[in-house]
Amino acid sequence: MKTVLHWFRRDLRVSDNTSLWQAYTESDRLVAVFCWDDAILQSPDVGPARVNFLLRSLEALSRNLESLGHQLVVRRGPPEEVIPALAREVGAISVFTNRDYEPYAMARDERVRAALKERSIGFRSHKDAVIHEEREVLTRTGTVYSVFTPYSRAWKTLPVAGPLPRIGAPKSPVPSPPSLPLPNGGEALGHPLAQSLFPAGERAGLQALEAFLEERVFGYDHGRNVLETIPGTSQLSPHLRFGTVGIRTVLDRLQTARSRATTATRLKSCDTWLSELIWREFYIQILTNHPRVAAGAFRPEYNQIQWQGTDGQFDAWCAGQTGYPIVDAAMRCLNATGWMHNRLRMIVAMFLTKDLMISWQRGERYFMRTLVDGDLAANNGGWQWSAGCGTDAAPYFRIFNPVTQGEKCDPDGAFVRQWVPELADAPSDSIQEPWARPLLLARSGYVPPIVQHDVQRGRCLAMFKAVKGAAAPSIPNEETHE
């Protein structure tokens, strides 16, 4: 009787799961477990938010597996000491998973490996979070990509392999091993939830997925960049970040849509949710090419930044007090519900990196804790791209003017009016600069601003020269991340 070991991770389903599904289909008993690894838990880059959505995704999935006739294992502790134990207690020959391309993931599946193979017990992980690997995009010399619009543009001409089915009931009795409860909040796991709660769990992955393909998806090109009380974006990033959906289910279903876009303008708008979702590709392939990035900054020079600013206006920034309407509204949208537009994530960053002169490991940090789809490869790239540190071929001298921003993607205001009550009766030509009128700033009660963007911008041009040792182009004050 062949039992085999499946280990969940950032795979939370059970359908289109490869490992999940080769484990099945490959053995005679199927015994599937999650292990609480306190390393993860206590990290300093982890956060309620997205503790308190990974425990309602398990909660999820440990009915699906139920209801197919599995049983949800769930064990803490060091995985290296917990996977071998329970395929040893269960005799299991082999521990199936899927691949993680963080480092200290990595590191951690090569120690299981390490403490199996000890035991005389197969490991074996699959391709599961991603299309192409790291190694699977290269350019014509044989080297990776550096740079996204060469690396989208060979991503796009290899096959993309279709959805895998969901895996039916136990085909022989499969053994019961004593499993913890999953606690009924994140408290009990160090983080109790102060924000309100993202819907988790593969159905509801599921049905973003379906709502936004059903229309959304159409006007993407223009909601991507604008805030409207109807989401323009998929706002499914959680649900990529802990596999509750799977990118290739998520491709096949794009493509379906895409064959129903009628004009050439939707046509386009499909076309640029593909390009965030290689977006997301590219980045997961930088991190795993060069892990140094998760530590500094992709080009070298710019680790010898002297950054200027204090600690109080990185406290006003994460507080959302900046005296920049845009700014406070998506901090302080961040801070109560875990969750930034992107087009947001984009203004905030580059104004504390680029107007505040503060270190953007600050904020991917702060990023990375409070944001419920935090994720290193994706969030390390964004701040990058941001700061003008990364793999973008126009880096530092991309400055946002967060005013003209901030008229660009909440015209009206109603964004700035929802999370700074302070503005709620502002007219609209003036709620992104509050301070053009000082007698409505003064009765508002809202903070001024911080700093003064055209002063700063000089600065933080004259900061990156130093290290560049190269005078800054002269480029218009701003451009947008196509």
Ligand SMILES: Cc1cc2nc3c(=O)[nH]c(=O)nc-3n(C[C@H](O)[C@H](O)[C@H](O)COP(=O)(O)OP(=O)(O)OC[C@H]3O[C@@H](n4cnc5c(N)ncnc54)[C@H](O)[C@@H]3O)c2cc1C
Second form
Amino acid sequence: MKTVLHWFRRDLRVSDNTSLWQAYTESDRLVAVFCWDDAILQSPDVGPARVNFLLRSLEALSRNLESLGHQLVVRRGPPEEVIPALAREVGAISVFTNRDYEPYAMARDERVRAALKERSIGFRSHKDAVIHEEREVLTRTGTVYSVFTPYSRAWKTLPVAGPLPRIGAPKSPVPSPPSLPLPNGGEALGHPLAQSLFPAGERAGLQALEAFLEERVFGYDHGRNVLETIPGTSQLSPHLRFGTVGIRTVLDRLQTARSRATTATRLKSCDTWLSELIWREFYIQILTNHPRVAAGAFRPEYNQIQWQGTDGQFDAWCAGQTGYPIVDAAMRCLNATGWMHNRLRMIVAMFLTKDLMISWQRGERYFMRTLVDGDLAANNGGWQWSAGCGTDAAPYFRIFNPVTQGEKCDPDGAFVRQWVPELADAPSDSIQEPWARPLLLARSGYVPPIVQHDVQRGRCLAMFKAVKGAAAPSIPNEETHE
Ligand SMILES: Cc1cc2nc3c(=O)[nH]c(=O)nc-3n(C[C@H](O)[C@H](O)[C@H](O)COP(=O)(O)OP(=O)(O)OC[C@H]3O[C@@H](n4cnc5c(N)ncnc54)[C@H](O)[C@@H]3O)c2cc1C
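Requested next: the structure of the form predicted in complex with this ligand (the form predicted on its own having been shown above).
What follows is the entire complex, opening with the chain shown before.
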């Protein structure tokens, strides 16, 4: 009787799951496990929004497995001890899992592999979270890309695998090893759980995908740049982060939606959305090929920057008290929900690094702790792009103006009014710069701006030039993420 253990990590689903499917098809008995790793739970990068989403996704996964006749075994402890012990307990000949590309995860998996080897148990990891891995999209000379556009072009020439089926019922009676109950609340995990707006789990992931691809994807080109009551983006990132939806399924359904696009504009929107999914893989391959980005700038000269902002300014940014309405609304939304729209992420990241002149790494850490979709590769890429020190980053001299950015993405001020109630009565034409109406500002109780954008812009350019040693070429000072 061949028993294989599947170890769940960032792939919390029963359909289109490479390792789970292989473990199921190649074995007589499948045992599925999730292991709480305290090194992750106690990391300063982990916070309640993500633990909440994870816990609820595990509950859904456990129910889904149960409905198919399988059990989710839950254990807690160092994986290099827990996984080999369970494998031995159930008589597994091998442990299968899906690859996780973060430096901590890769080192952990090597420890688990070594511990299993000592017990003569196999370990096999599978590609699952991405369509193409870090050494699969290469230049003609066999090197890896560090610029998105050619990477994306090459990515699109490669074949895309289709989704895998859902696993079936057990083929023979399965052992039912002892399992920890999933905690009711996050206290037991060190994270009193925040309220979350995100339905979690596999069904919710698929529903979010279907809902987006039904119609919203066709307006994505516009929707991704504005804040509307019905979100113009998919909000799939927590699901992609935890694997409650599979990337092959996403691309398969996108292809079907694309075939329904009746105009060039609709077609272009589908392709723009595909580009965003490729950005995700681009940043994963950057992290995997250059793990040093987790600790410093992709362009090392930028590690020399003498950041000048104060702790008080950082605290004001975190709390949404900078006096710049779009920045404060975005940060308050993040703090309350664990979510922030991509355009707002760029605006607040630019503001922290360019207006407050505070290190992108402090912002990166704060985002990791608060975001429901916090993901090392995408977050690091986004921060380095915004700070101007990353791969094909917005150059450092490209500085967003928070007022005009606010006017573009929140033209009538509805988003600001929702999150900055002090400005609930402000007229649309001045809601993004309430200081232009001193009486209104005084009456509102809203904070005056903690810095002046025009002044900071000049100081920031000088700060960057000091390490760059070159005058900034003359280009428009605002551009959007391609
Ligand atoms: C400073 C900063 C920090 C960020 N931190 C994260 C993070 O921690 N986790 C995260 O998933 N994304 C991060 N992003 C990227 C992006 O903001 C989110 O992926 C996006 O807002 C998620 O919303 P959505 O699912 O509706 O995206 P959609 O617009 O519907 O895009 C579909 C999917 O493509 C991927 N994607 C989209 N844009 C990007 C991008 N620029 N980089 C990488 N992948 C992308 C995501 O998986 C997303 O779910 C960050 C961006 C910035 C500027």
